[in-house]
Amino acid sequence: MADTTAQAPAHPAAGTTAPAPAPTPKQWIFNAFTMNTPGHLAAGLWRHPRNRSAHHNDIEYWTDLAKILEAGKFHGLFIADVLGQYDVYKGPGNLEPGLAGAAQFPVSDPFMPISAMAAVTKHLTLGVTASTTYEAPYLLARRFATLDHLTKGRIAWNVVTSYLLSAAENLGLKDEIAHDERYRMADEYMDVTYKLWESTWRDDAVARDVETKQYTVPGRVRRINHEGKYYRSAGPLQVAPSIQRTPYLFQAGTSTAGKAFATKHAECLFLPGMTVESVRKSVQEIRALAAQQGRDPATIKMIMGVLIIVAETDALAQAKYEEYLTYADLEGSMTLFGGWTGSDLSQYGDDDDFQFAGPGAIRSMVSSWSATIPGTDGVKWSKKRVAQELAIGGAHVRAIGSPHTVADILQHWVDETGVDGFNCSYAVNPGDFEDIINHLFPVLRARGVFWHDYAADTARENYLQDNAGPRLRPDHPGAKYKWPAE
C-alpha cells in the first residue's frame, strides 16, 4: 500500500528562495433558482416522479427544500416571480397553451414561504423577487425589514420592474409603463427604501433599557419627508433596525437602462448569455460601468444561469437528461418563450428554419445554440427544435455529465468569463439540487473552489466574504443615508 502520510515541507537550501505559495482559487457562488409554481423553467416536468413542484403550495415542500440546500451549503435560494401570465404564444391574450404544462402558471406569492424556511435553517440566504412598479416603497421596505429580522439577516431582494402587459392589466393599468420610465421610477424607489432602512433610526436608537424605561430613545428616530417626481413618503419606517438594514440586493438588468440601474444598486447580478463571448462582454461592461458609478467592482458579484444534470458517468447524466425530455410539454416551452421575448412562434411554419428566418431574438438564440451545443451543426432549427432546446432549463447554459465533466465545464466558464458563480435551474425539484450536492460539490471542494461551510450568518457576509459586516458597503449609494451613533 502506498504511504499516504503527510510529510513536513523541506526547508530550502541556504542561498535559495522558497517557491511562492499557490494562489487561493476563487470560491464559487451557487444559488438554487426556483419559483413558487409547478413549472418554472421546465414545462410538463411537474409529472416526473422525482419532482415535488406540483406541491409548491404545501409548506413542507419549502421547508424540506431549504433544509436540503443548507445541508449541501448552497449560498442561497432565489425565488423568481411574475405578476402576470404569459399570453403571447397563439395570442395575444391566449391563456390556454401553457396551462397543461404549468408553464409558470399557476404562480403563488414568493414571500409567504420565507418565514417557514427561516425557521428550519440558520445560514441559507432567502432571496425574493419583488417589483418596484406596482407597490409603494414604504410597504415593501416594511415587509423586507420584517423578514430581515425573522431571518436574522438572511433576506435578499431581487429588484425587478415588471415587464408583462398582463401584469400591468392585473394591477389596474391599460398598458405597460415604458421600459426606461420604469427604470427611472425604480431608481427613485430605491432611494426611498434606502432612506427608510438606513436613515430613519439612528444606530443606537433601540435601547431596551429597563432602568431608564426606554425601549427606543427619543430623538433618535426621524422622518425622511421624501418628495420626488414619482414618490412621496414621510416616514419613519415603523420597523426597528434589522441586522442588514438594507436586504442583500440582486438584479438582472440587461438593457442600457437596466445595466445602469444594476451597476448603481445591485450587489449580485444575474447574467444572461449562452456563449463565452457574450458573458465575458457583460462581465467587462458591468465592471466598467460600476467603476463609472463610483462603485468598487469587487463588491458586485456576477453569476450566470446554468442547468446542471449530473450523475456518476457522462452516459448516465445524458440518459437522465433525455428521460427528462420525455416529460417536456413543448406547448408550454413555446408559451414561456413568447412571454420572455414577445415573439409568437405559432406565426411560423413547422418547417421554417429559424437559423435563417424569424425575429432577431430567435436567430440570435439559435446561433448561440449552434455554436455551443454538440451535435447540432447542420441541424435544421425548426419550431419544434427550438421548443426542445428550451424545454429543460430555459435559455440557460447546460452542463451535463459526470461530476468531473461538469466541474470542467463550469471551470471553463469561470476562467473564460470572470463570473463569480452560478444560478442553478432544475428539471426536477429537489432531485437535481440533491444530485449537485451529492455528486458535484465534493469534486468542487477537492479542487478548492467551493466552501466546506458557510462563512457567516448573514446574506451579505456570505456572498462578499470581505469581513466588513452585514451592512451596505461604503461604495454603495444607499450607504450615504446611514445614521451612525454619536
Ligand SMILES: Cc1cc2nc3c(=O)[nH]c(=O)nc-3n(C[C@H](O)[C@H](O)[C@H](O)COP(=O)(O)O)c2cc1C
Given for the second form:
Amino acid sequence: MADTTAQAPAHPAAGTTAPAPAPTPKQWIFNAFTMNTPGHLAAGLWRHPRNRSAHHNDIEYWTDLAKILEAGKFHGLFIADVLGQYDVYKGPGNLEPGLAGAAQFPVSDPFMPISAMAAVTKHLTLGVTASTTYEAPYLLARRFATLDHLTKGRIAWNVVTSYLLSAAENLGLKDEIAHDERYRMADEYMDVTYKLWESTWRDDAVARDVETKQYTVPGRVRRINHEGKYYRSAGPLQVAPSIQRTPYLFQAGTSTAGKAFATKHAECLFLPGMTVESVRKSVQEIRALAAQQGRDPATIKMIMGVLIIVAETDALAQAKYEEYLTYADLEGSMTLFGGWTGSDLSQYGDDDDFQFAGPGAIRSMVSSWSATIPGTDGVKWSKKRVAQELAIGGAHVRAIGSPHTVADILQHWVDETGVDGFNCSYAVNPGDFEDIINHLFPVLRARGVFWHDYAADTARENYLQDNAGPRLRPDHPGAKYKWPAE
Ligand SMILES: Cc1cc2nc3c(=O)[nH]c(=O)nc-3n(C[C@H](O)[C@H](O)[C@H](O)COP(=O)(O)O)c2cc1C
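Having seen the form predicted alone, could you give me the form predicted together with the named molecule?
The complete assembly is shown below, putting the previous chain first.
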C-alpha cells in the first residue's frame, strides 16, 4: 500500500513568501506490554515453537527481551499483574478451564526481573504494575524508591486498584472492597507515597562528605506523620532520595471514579476501546478532566493497546496471524474474558448470536470488533467467534500487514483520535517485538513519527520529552511536597 502520509512540501506560489517550515510531526510512544506468565493475552500460544514465554521464570527471558527492546528503541517494557486467578468462566470459583492454555496462570512476581533488566540496559523504561489495595503505602514506596536507584531513574508504576474477587480472597478478605471505595483509598495512598518520596528528604540532604564526616546532613530529613482516613505513616522514607523520586506513573481507569483518579495522578494513560469514536471520546474527555484538575493536558500521555503483526507483505502478515491462531486455546480466551468482565460465557449457547443476545458488555464489544473488521456484516458472532477475536491480543485493536499497511493503520488512529502512542501486545516472544523493530520502525522513522534514539536517561524525560528533568512536573499533585535545597 502506498505511503499516504509522507508528502513532499508544497511549492510556494510565485510572488508569495516562503511558507514556514512544516512542524515536526508528533513523535509516537511505543511500549511493549508483557506479563510474568506464559499466557498474557494469548492463551495457548505458549506451545508455539518460537515462543519462549513458557520460560518466563528464567532470568534470561527478561534480560534478553530488555536488550532487544532497548536496541530497537522501544520507550518501555511494561509488566501487567494480577493477584488472583481468573475463575468466573464455568464458575464461579472454577480454576480448571484456564490451566491448559496458561491463561494468565501461572503468574510470577513482576518486580523480581526488574533489577536484572536494569543491569543490561541504560535507557529502556521498566514499568511494573502494583496494587494500592492490599499493601501498606510505605512498603511499596520503599520498593519503588529502591528500584528507581537501581534503574537510575527508569522505573514506572502502573497504579491499579485490583479487580478480582480471587485477589481479595488471596489477600485475606472475604469480599472485594467496593470499586469506588478502592479508588478513594488509592487517592489517599498516592498522597502518602508522594509525601514519602518527595518531602522527607531535602534535596541536599545526602552529603556523603568525608571531610565533614556527614553522610546525611542533620536537619534535612523529616517525618510526614500522615494520619488519614485509611492510612497512617510516620516516615521518613528510609531510602535516600532517588533520581525521579516519584516513579513515572501509568494508569488505566475507565469508570467515572477511575478517570477522576487517572487524570489527577497519572502521567501516561492506557486507553481501552476498539473504535476510533470511543478512543477519540476518551482522549477528549481525559484532556478536559485533566485541565479541570489543574493539570496541563500536555503532560499526560495517552497510549492505546494494539496487536501488531507485521511482515514483508500483507499476505505474509495475515498468514502469520492465522498460523498463530492455530495454537490459540479458546477455553483460555473465555477464561480471560470471564475475569475481565465478570461474564461467564459458558451460560450461553454455542449458536447464540452475540450481536443480539447476551449482556451489554459483550454486545458492545462485538459491535466494536465488527466495526473494525472488514467484511463481517451479517456474519454470526457466536461464542466461538468472540473467543477467537479475543484469542490473540485480547481486546486490543489489531494492525496486521506490511510495514506500510501497519504504519497507515497506526497513523489513522493517531490522526483520528489524538493518541500519543501504542501499548503493543504480542503473541510470540521472541518474534513479534523484533518484527516491529525490524520492519515497522524504519518506516515510521522515514515518516518522521518515531525517534532514532532515546531523548534522555530517565523514564519521565523519555516519555514527556519536554526538557524539564526527571522529577514530577509542577502541575502534578505530588509536586507540592518537594523539599528543595535552600
Ligand atoms: C492496557 C491495560 C492494562 C491493564 N493492566 C492491569 C493490570 O496489570 N492489573 C490490573 O489489576 N488491572 C489492569 N488494568 C485494569 C485497570 O487498572 C482498570 O481496572 C480498568 O481499566 C477498569 O477501569 P475502572 O476500574 O476505572 O473501571 C489494565 C487496563 C488496561 C486498559
